[in-house]
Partner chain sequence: MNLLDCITSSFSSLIQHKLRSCLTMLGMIIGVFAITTVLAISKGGKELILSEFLTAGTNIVMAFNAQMETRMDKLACLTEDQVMAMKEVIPQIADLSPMHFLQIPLKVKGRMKQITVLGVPENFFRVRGIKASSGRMFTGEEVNRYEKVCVVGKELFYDLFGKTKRLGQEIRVEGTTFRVIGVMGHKLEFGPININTAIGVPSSCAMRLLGTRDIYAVQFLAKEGVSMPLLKKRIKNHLRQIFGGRDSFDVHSVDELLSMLNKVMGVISIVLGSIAGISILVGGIGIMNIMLVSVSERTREIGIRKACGATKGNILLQFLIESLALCSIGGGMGILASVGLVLIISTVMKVAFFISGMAIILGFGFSFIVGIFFGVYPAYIAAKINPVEAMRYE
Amino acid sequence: MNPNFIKLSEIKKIYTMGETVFSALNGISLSIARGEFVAIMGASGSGKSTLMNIIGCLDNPTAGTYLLDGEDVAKNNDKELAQIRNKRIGFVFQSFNLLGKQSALDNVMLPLLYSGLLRKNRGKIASEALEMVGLSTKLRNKPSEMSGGERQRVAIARALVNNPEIICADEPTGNLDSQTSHEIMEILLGLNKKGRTIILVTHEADIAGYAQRIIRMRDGGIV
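Output structure of the single chain, in the form predicted on its own:
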């Protein structure tokens, strides 16, 4: 197991809005091992989602180094970051981020559009991902025809479809009841047991309890 699969050193993120300068991350240093399940906790505004966005290559830090499996991705341009996201990272969000007019199958196939695969092959891979999360009977259903838990399962299937090494889940149970939250966390736990690195952002202690390690944040730093 690589203990420095994800290694951040003195990561800072500063936002400038007009004359206002806001420091979201104040020199974060952190290592996450390959195959680890980590929860990032903190109050609203603590910097946990900003940290997740940098780890997930959705954003660049203002300063510091970020080594992903030995490669410094902190200075990558948008195109390079997009390639890393598409090949190595899957995302699950609180609001599901599904296309309302598309079926579950079409939503899950979206990340495969740039893979060069034929549509029937994309459909086969997407079907298998939906089967993995227990939705083999809902392939043609649209998000409006599904419960919140089923929508989040579609989002997880979409995150899995490119077989990523890392899954970034930002408040994945935030819109779900406790029973459905437990079911979603069991899916993430199962993926972790198969070797995937899971990084979870949450403000709920019972959800963070599924992780092997909890990182607590306050005011842009780790406490």
Given for the second form:
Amino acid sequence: MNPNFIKLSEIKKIYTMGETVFSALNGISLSIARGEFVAIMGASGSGKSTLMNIIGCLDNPTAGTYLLDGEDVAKNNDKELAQIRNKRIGFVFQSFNLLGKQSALDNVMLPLLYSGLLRKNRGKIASEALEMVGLSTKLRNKPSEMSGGERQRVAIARALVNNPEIICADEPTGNLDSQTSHEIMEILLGLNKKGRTIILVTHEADIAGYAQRIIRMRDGGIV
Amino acid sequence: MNLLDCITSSFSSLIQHKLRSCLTMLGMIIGVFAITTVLAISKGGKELILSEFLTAGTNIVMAFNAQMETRMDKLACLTEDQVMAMKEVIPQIADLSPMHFLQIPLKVKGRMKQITVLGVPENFFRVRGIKASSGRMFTGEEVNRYEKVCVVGKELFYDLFGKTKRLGQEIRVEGTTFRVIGVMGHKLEFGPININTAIGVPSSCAMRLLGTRDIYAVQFLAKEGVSMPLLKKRIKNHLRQIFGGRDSFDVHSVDELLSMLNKVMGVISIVLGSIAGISILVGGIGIMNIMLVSVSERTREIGIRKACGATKGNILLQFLIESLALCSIGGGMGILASVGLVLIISTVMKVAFFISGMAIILGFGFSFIVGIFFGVYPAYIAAKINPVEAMRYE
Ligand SMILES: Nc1ncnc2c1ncn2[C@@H]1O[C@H](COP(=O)(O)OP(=O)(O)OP(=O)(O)O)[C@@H](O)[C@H]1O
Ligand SMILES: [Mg+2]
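Having seen the form predicted on its own, I'd like the form predicted together with its partner chain now, please.
Next comes the full complex, this chain leading.
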């Protein structure tokens, strides 16, 4: 087990809006082990999503180094970063972020499209992923024809379809009732049991309870 | 992600926005429709005119005194002997006919008009390829006998007598009455007179009316296979010799009019083509506009795609293919519409207008280039979008 699978040192994120400079992250150092289930908690605006996006290679830090599996992420170009997001990381968001005009199956196939998988194999792999989250009967449904819980399952299926090592879930239960929230968390827990590293952002203590470790943030720093 | 995937995902997004896609294509459809139709019509029109000219004879040279109409009495002129001698001197001449002109006032459709009366020998009609659309032309016999008969140009005949087609009416020319025996078929005309609105009388009668046998205009028929510029040059040189080194006569042939016509039609094509081109350009700008709207509308989608592993290149290609598809489908539809219209025009007008492969390639190629040109910028904007901000975007 690599304890420094994800290793952040002195990560800063500074937003400049004209005259004003805002530091969303001020020097965060953090290690996450491979296969760990971590929850990040903190007040609104404390920088949780910002941190998560940097870990997920969606965003670049203003300063600091981020080693993913021993490799400096900053050294990658756009294409390589896209490949990391595609193959090694799966995202789940509070607002689902599904393509509204496409079916569940098409949504789940999206990462496969960019991974260069042969067309004929995509449908099969995507429907397997949907089956795993219990949606085998709703492959053809569009997001608008599904409940919030079902949408989030589609998003989870999409996040795991490429078999990533890391799943980043930013308030995945934020828009769901508590019953559905726990169902979603069970799915994530199951994925963690299969060896995936899970990073979860949440406001709710009972949801954070699924994690092995809780990281608390305040004003862009870890407390 | 291979090209086929890019194309299918672009098309599926175009299909998802059917109405917008169609409206966007409209500009392109109209532009390409305009350009191919204009090309077809101008080309077909040109060929139509050319074929008319060809029946008028590309082997005819006209020599005439350019100031003929204004000051006839003091002008340089030829004698009958000089004219007849030219046939011997210049071996390229197959036949020739001297021409005499009078202007007479005539009441046409209730208004007095100056009408050209043409005094010609009987071979004039044969040389020029003028056929009677009704009745007949006069004969050599009638010329010799000073017979007071005349033939009237089709247009003038209709104006004078309506569409009756009845011959035998009388026209008074300088106190002499001529009987109409034929109508000269409609022709495209060149040279100093328009056959369609002229009256033809035997040269003998014309000379008697004019009171002179002086010749101010001659029509030459070239022998088969003779180079027209050469014949023109020989005639010109010979006339210059007669007139003591001066070019008192203008020498023209149909073929030089043809090249002028070619030039004029070329200019018309370019002008119309540019207008059509501009409309394609406007269509292209419309496509860019819509693509920009589409990019900003789909910011979130772009963010999602990037989070799922799309590279800048993937996004760029997707949007570029979308605008290319809009342009080329629009272009294709424009070409189809143009083919349809040209077919209708051809059947209705009984003229063989057609769309050349060149026009299709031009129309399609132009729309393709416009698609790339106006698609690149929106696609570039799309590719540059920051995924984090895109997903925050409502
Ligand atoms: N693009 C940006 N420009 C300027 N400021 C930004 C930008 N993105 C985020 N911020 C600021 O950074 C801070 C941290 O934002 P972040 O989204 O990480 O908060 P969060 O902890 O996820 O909050 P929440 O629980 O509400 O989601 C906020 O104060 C926010 O206003
Ligand atoms: Mg957040």
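Numbering follows the first chain given and starts at 1. We call the rigid core the largest set of C-alpha positions that still match within 1.5 Å between the two forms. Note that the coordinates shown come from a computational prediction; the quantities given were computed from them, not determined experimentally.
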{"item": "Flag for E80, CA shift 2 Å or larger between these two forms after aligning core", "value": "yes"}
